[in-house]
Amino acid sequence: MTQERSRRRRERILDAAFHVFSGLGYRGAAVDEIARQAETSKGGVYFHFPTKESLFLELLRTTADRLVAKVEREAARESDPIARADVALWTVLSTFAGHRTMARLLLVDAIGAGPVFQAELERLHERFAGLIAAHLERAVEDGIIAPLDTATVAEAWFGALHEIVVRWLMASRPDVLERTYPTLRAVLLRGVGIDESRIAALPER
């Protein structure tokens, strides 16, 4: 097999294993029919990925390093570091919103899935509030916001945007997600002393 067919194939068992496990868990996910929707065999998934949970890891990866680069990308578009941070809390919101099954399997079925997938989710958190840090500590040096403890800060900020989206997942009627942001983003920013006349400035979301 080339190595660019062999490529092709595995992408396509990623696909087919996004819908599977996106539909019917983790635990009820079969590899016959990942394999299936695949257009392959049961060995040619074994082939790529050893065993269920190997395949489901490196789905959160690959889900998660997309999600990243979207929002690295969607924030560099911006110069001043409190945009940046709207931006990168912006973008995964609404990316979210857009991909409720996404999100469903990135918050919620990797934690009923076992410690391996926790860890992994545990990264994704810690490379988000990395992020965010990031223009906080910007933010600090040009002198736009106090010195603070941009570590902790980001947490608590990424853990709000958390807790909003795992409630959204889980309700059965949900309301338009996007909705909660203008409220998340001024709570956020007032937290670190941001005063009200540059968060009217940002733009409306």
Second form
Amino acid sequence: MTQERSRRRRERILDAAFHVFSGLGYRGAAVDEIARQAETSKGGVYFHFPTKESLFLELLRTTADRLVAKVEREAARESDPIARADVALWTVLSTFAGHRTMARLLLVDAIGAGPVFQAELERLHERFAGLIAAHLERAVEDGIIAPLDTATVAEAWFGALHEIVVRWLMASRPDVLERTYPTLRAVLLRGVGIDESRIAALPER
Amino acid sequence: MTVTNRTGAETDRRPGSGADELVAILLPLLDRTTVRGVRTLVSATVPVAWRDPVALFAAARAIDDEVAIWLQPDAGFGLVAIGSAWTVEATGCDRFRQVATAWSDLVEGAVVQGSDDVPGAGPLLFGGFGFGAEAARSPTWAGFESARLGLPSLLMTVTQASTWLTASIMITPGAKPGAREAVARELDRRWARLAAEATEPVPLVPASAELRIARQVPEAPEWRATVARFAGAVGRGRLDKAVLARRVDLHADGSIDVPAVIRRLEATGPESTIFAVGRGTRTFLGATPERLARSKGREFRTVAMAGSIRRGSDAEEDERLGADLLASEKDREEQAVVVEMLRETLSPVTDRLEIPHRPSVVRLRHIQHLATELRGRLREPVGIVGLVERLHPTPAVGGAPRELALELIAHEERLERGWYAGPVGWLDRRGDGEFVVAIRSGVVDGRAASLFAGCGIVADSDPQREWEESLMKLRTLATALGRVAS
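Given the form predicted on its own, state the structure of the form predicted in complex with the partner chain.
Now the full complex is given, and it begins with the chain already shown.
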């Protein structure tokens, strides 16, 4: 019961912190404000998270974990490696499209907030690129695409996706992010030698 | 005397007209009926002269503890449920099934005569369910159990074409025929008296009561902080959406005239469903734009309503705001979450489900909403209560994913919702009927009123804007009650 209450209070602080960080950025956010929105004392926040840095790091980690888990879950529904790669890319893009604040926190605010965050972002980057590389390798094994350096291609894919999302985040009047997807998908799949007919057969997004 | 009612038909308005026929039908029915089991329902429906439903509600409310009204002005449909021949109460997760089972057991052996092929005429169950499965503890909700529906002794059904009166009597084994007859005659007298009192429609007069805010639950700073945390929870990817409600207690300078309030709600929200359920001195009432479901046999309709913006000061601004609403990512996301949940919930139980690709804009008096109307056909004839059980609570009042949103609401909202945002409606003896989501609602008791409003929180929700949106939603009922001193 007490443990349950403590867990709930911790989540409450993280929820409040997310809102404060996404509104004011990492540097602008004050622990006082987080405590106020979590309806707890500053001491209550420090009990769970000894520093502002540790709080932000925990947010980055749990949010990224959740996104990766969602991508894996969605991709697992497909059996064909090309369909999996499509679902994985689409899930990342559409999740960010629906969660602009999350995208900003993960992809913009964390950069330059400090070396600890840089390391965490590296980790996230590697996990996504690793996910994509695994799908590409399967596609090579299954003879769907010709052998290639999957690690480099995965970096390039992630880089393209990342750039499109960051551009969208920076735009003063952002267009609907999902609209970029059909073009992005076609470019990436053509780059690894997928037939036009196969690309056309993928579900409309 | 003849007058023209709102549908333009000439109707006979002699007091008690139609009731003689009622007794004439009921008496032989009562004589003939042998009671099977513990009790048998005997019910008769006859055409009667039109009465203003609000006037009838007012007359009945003055003498009866349990009176309810349901008005859909645009459809020309209304129900006034007077007294209670039988009630069913239930709590817990099983409450929908308990109600459906008890009702189908009762109507199975019922003796029914009259035109009950008219929708909403004949013996029917009217009432509601609380938002949550457990009974509310606060005195505001005394009498509003987590499921409570009643079979009215007298029911007036108004359709565009005709008006009907249904009388229902429960007879038990061993009751003397004379006693049965006495009940029928008593109902007849009651109807005659009410019909005589309700000859003049309740006039539409502007709300003049002065209201002051006695209490807000929670207070503004706490509510805004909770909005921020909910937005943070969505932003972190813990959930897609959660609805946060609040309560405002108002105190009027005099006793609140409930029938006058209903008349004003009807006038300002003809596209809404206006409902009032009276229990003792309390009345739970509101004007909701949100239909939960309507069923006839296996065919049903439901609507996803989420995402809102204010009304403009002129037609041009209205158009512009409506276009902004359709273009707003935050609102389209809120809307998509609801449609998706309905699709997931209904797909397994339907063999046909039609979902339009784009939402449309619905304009109400103080607010505009995004709405998507869904139609479908059920695989199994589960009836309206089976459908309500699946749909409630929709993400428009709960959240998505449902379980996590409800857990957050239960721990963070600091409010007893009671019947607010719960399903209110009716079902006939075939199990068909309609339920709405009881939002834009509140409880009136003498000079006191408690009003409720909720806002759907997504990642981009701003606490101050949500506060303003909740004020806009509170206004529906508040302006019908009186003028709120700022």
